[in-house]
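Here we start with a single chain on its own, the form predicted on its own, put down as structure tokens.
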Amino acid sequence: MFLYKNIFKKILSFISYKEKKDNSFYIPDASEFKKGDQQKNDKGKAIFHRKTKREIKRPIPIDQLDKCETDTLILASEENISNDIELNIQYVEKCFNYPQNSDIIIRRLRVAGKYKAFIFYVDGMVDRFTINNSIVKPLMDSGKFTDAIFEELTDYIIESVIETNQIKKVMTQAAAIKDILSGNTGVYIQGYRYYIICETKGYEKRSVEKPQVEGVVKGAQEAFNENLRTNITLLRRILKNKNLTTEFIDVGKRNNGKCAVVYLDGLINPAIVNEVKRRITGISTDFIIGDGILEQFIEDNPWSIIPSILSTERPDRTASHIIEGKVAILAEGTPFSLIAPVTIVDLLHTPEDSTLRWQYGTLLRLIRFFAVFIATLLPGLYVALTTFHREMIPTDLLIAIAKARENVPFPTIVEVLLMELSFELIREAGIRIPGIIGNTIGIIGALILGQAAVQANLVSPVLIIVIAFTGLGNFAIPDFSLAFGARIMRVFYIFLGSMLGFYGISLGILISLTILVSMKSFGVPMVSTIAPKTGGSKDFVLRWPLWMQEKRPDYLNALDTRRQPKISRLWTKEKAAYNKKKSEKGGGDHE
């Protein structure tokens, strides 16, 4: 009976997704964030007059530099940066294997003639061009330090020696590696504790090309590359927006990759970017590439075959998803951003939705709606309705069925089996060939696996038509991640029709209901305006015109729900140039 119990508890947990648990995420309402940003201006008022109160520090002349803490020698650590040259030297040829490794770059060097230091960075990630002239040169040049008097000696050499573009302090020697690796070049000076870091990037990078997975007939031609900077300038040159924040944060213990996190300030939930960033900071992992492998361990239902966020290769679409109140998570080294949070209807919508005309957006999507249908049930039905269901089907159609199969010597089920591992193989091989003999896929399942299979009574006519357009309805889906879901719902599909014909097609439909009316991504339900019932979309399942469409989606509880007034265009309620100049020369006789 216990057993029983727990049973019906755990089946009834698939359906209870509003009975809030303690380590599930919900979005909170957006009135709750009015009186934190209340008391954080307070806060930022308190800290403003604290800062009024700071102490200015004397210029010290450039003849008393000699002086600066050199008298108690410090250790070269992770965590700390030694005050002398020598062990910090030791310390960077010991972490990059120097000399074995031949990518290390050290270069001693006097600064003004005068002072000990070093540069390195890693050959072939950084631009030469940049360190030879806007570095090391002017760093030798003593005529750059004669009549300075400052704090500091780097302070003066960050604001008035070293030409880079950025340029910043790091105080541990973990950091300052970690910014080594990633482009930039690191400059030391004899007796002070922290690296002064210079922006040095120079490696190759792919141009910015046209979209290869999500094409479109109208619209936008410019996809993502490998490049976080660019991917980051892509997006800011269609959001030219002051809000639009990106922010940087380190995954991957041993590659030692980056992400951002990109979202518009005071649109979306606060709660949405705090649990964006909790997921990803909470990764303890040694190698993190792309954004395939960052979605697997910051999404919700690892064991769900649907996918729970959006991947897009376009940055017009990740722009129009942020303006939404989402946010967009880019990582480095691969063209794709992930999109969070999403619902199922987003998965199937495309980058064309909304360039084109509301009738025709609209009927694309209720083909894409068909597709899944397609891709998904099509060879199910075909089992049930041949194996258990022969009387719904109309007699001339049933004997033309009959006659294909009279000598094929396989069930059914076999028979469609056989024609769905042909089909991905040939999906799957049709990827990985090299370009040059691609040709000859198509030869090998157009003769060999269609017309030559069916001669050798292998399979029916009747099943090469249904494979093929379930294969159609595949490729119809837009999303990658749901298609592949699609062919693996597949094959149960076909396995519940063979074993209880409808009956068991039923029985999966709503198992797979039950499962994704209790799937969530990042706090929305995946079924959101539906179930629950939220506020009305009218960019859902039909795609309403766009004056129309006055508000964000509900489910997000963004800081500001409205996309733009009930009356947007406003010429309509205004007379035309040309009626006015005539109303008024009349002398309002048209009023």
Contents of the next structure:
Amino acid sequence: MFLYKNIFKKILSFISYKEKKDNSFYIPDASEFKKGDQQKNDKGKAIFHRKTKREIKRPIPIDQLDKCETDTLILASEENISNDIELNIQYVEKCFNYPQNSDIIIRRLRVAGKYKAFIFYVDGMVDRFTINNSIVKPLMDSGKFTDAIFEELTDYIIESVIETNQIKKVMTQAAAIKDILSGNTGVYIQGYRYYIICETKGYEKRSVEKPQVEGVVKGAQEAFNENLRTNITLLRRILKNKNLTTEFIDVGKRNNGKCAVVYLDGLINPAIVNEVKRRITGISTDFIIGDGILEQFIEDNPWSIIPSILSTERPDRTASHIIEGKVAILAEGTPFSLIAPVTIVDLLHTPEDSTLRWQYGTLLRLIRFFAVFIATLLPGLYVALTTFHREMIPTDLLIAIAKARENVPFPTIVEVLLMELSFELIREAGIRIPGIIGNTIGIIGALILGQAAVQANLVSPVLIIVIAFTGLGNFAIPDFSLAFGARIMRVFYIFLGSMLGFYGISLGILISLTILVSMKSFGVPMVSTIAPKTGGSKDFVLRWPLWMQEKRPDYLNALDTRRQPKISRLWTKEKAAYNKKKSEKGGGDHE
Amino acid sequence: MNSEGKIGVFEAVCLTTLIMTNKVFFTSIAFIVQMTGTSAWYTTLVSCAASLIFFYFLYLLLKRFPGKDIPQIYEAVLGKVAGKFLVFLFCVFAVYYSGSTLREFVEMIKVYNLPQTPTSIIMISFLLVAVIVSYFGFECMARVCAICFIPTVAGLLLILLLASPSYSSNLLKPFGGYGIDVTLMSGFLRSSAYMEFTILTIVTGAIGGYGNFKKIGVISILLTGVIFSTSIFCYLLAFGYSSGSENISGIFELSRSIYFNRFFQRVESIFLFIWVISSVITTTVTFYISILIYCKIFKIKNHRPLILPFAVLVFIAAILPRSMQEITQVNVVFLRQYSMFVAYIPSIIVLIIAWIFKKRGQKAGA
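Now show me the form predicted together with its partner chain, since the one above was the form predicted on its own.
Full assembly next; the chain just shown is listed first.
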């Protein structure tokens, strides 16, 4: 009975309506933040005036340091660092599954030949040279500790002994272990309840190379690599701005990954940053590596085939988006950055649009929009045309098509699907195939599928042209995810075209438009600037000259909406140093 | 209450103009030519002027009750029962309008493009899209209209331009048509053809109140008048009043007449896209409005659960007419000539009652 009840409930849940929780996000107007900042500043002032009691610490001579150690023993746990060296070593060994796991190195030593201590790190993640010369040697050198007077031994060690460039105190075992896993080295000294974490990262990484996916003829030739720090440095090298802010957030419960949220403070609408951080911190999963996985966890429309976050491997493109008032998310282990929020048109832009003169940039953009049209609709239109609207085809062409199809035994839809499938197989195999036998793909694709299929009367030659043209259109789409979306939509349009002709395709266009219009990317409608109509940026479908692009996109509600003054080329209003009229006049005077 | 979202003036103008001008793709042009002869192109301007007058009354009504939409105003003036009943009639009319437009479109497309496709398939696919679009709500609908408006109008103008080789100014004679009385009378009655702007009175919250209503209404009525008049003018230039009154779809016939050379002829299928998209949008908006009115009457918060039941109602309304003849002679005549008695007249009566009994809404901030 209970089972039946459950089945009934399940069936009912399929047909009954469930109200969705409204967790939509919108970007508030910049003016709201200006008010908020004022209030925050006032609060800050109030806190500043509050008096706090400070304890005065008296310096302890070095010979009395032994007496500072506490007698009560504290056990080591995830949150607590014990004041006993053996307990901490045991805890670390247990954590890293030592001795089965031989990656963890624990080195006991005596600081200044006197105080018990140990250092620990993950082998292979660290730079041994730094550990030897900047941590172990100075710590064991008792000459560094003679005649010194200090409040605490560890403070003295941090300030005067260890020679690594970055160093910090960590109060919990969990935080220390996270740091160790990132390639840092932990130092513990008997009696204290914290670790000293020294920067010793030294793992192998790929150097900065040329972009693989987003190559350009004119413009920078640098791409991100898998190292997060390198990627941020690449951005900092382009945006030399003190307000460029990087916030690190841990993602992935088991792989302990890290991602960086990069933005320009004081320019970006703070709500966007908060929303991005809220979404990233709200992820609860075991494994996140790279931006591809992260994207799927934070995007607004996980069911949509059109991406709502831009992924780019280019630091210059990322920087240009940051300066527009967007957020870049860089994840560890991937040579891509995520940009949010974006519109559909952003996905069709390339860095070359800006580096080229505006006329060429505009032309390239129009070609790309045409490419999207071709990639999504052309096979569908061909099927519809040859099945339902033959009257549109001029007689000569119609005869040519009919002749070519005369011996083909399949209906057009089968022919198209066959070729589409072959094309997709070639593409997929082309990516997977080892480079050394790469030429085989060309032979299979061009000779067997192209020529032999036509000769065997499996497909008509016209169709080969249509599919090849569609393929070219698809390759011209700059965003990889969007190109994938176009491929899926193409199949959808082929079916619509074969069933209902142009009528079906029109219905499909309307559905696609509706879904696109309803999509949002971090509170920004994907078709912003057209619907809803917003002003501002002159860098949308057509690319206006750079000196005319005075404002940032309106839909971002940036704190500073203006990119440049109305007259950015001030020199056009000034007289040239070697002005002809001036020189003529001057010449006359001279005479 | 229902959240229709928020739309801008541009989006609202696109929405109303697109819905109003959609008729040019159907029997409307041939019908007006049949009624008024060669004066058809300016008869529609008389209709435009008459609609502006009706529009002004509706504006006065909304202005009298700021911040309220028509269902709320009817209730405030006529009381709950009578007010709700009158609004309910409007809801029924919206379902009927939606069904009739769907059927008219289906009959047209069967004649011109899909003669062998079963009517039910065309209807169901059409309604399916209407259901999907309605699911996303009014804001989304308006945005789709904003995107489709310019291509639709550009496509229409392109047809008119490309058909120009077949124009002859002699076909406009006699300029007076069937006489001034027929022109004025038909013009006045045909003002119902502009009644779609009344949907704005249901979504006043979404368009930003009566101030924007005035702006949007005037712009869209004038724009529609110009588009109608130009289309009929070009149609008359190409076919004249005698053969022009026989065509089923005026603009589609005009697009068929385009001929430049053997590689540029029979291009009407290209224009099928604008025809289909504008028709689907028209049906969808009226379909959605019918649901919205129902929700407002019975204070239902979300329109989505009602989409499927209303889709069935629209389907029934669409299959009620027995033939193409019945659609053109009964439905179209009623919709284009007498719908003013549903769309304008009740509102004017309510306005008069509000005047007599000195009923008015509270001003914003009062």
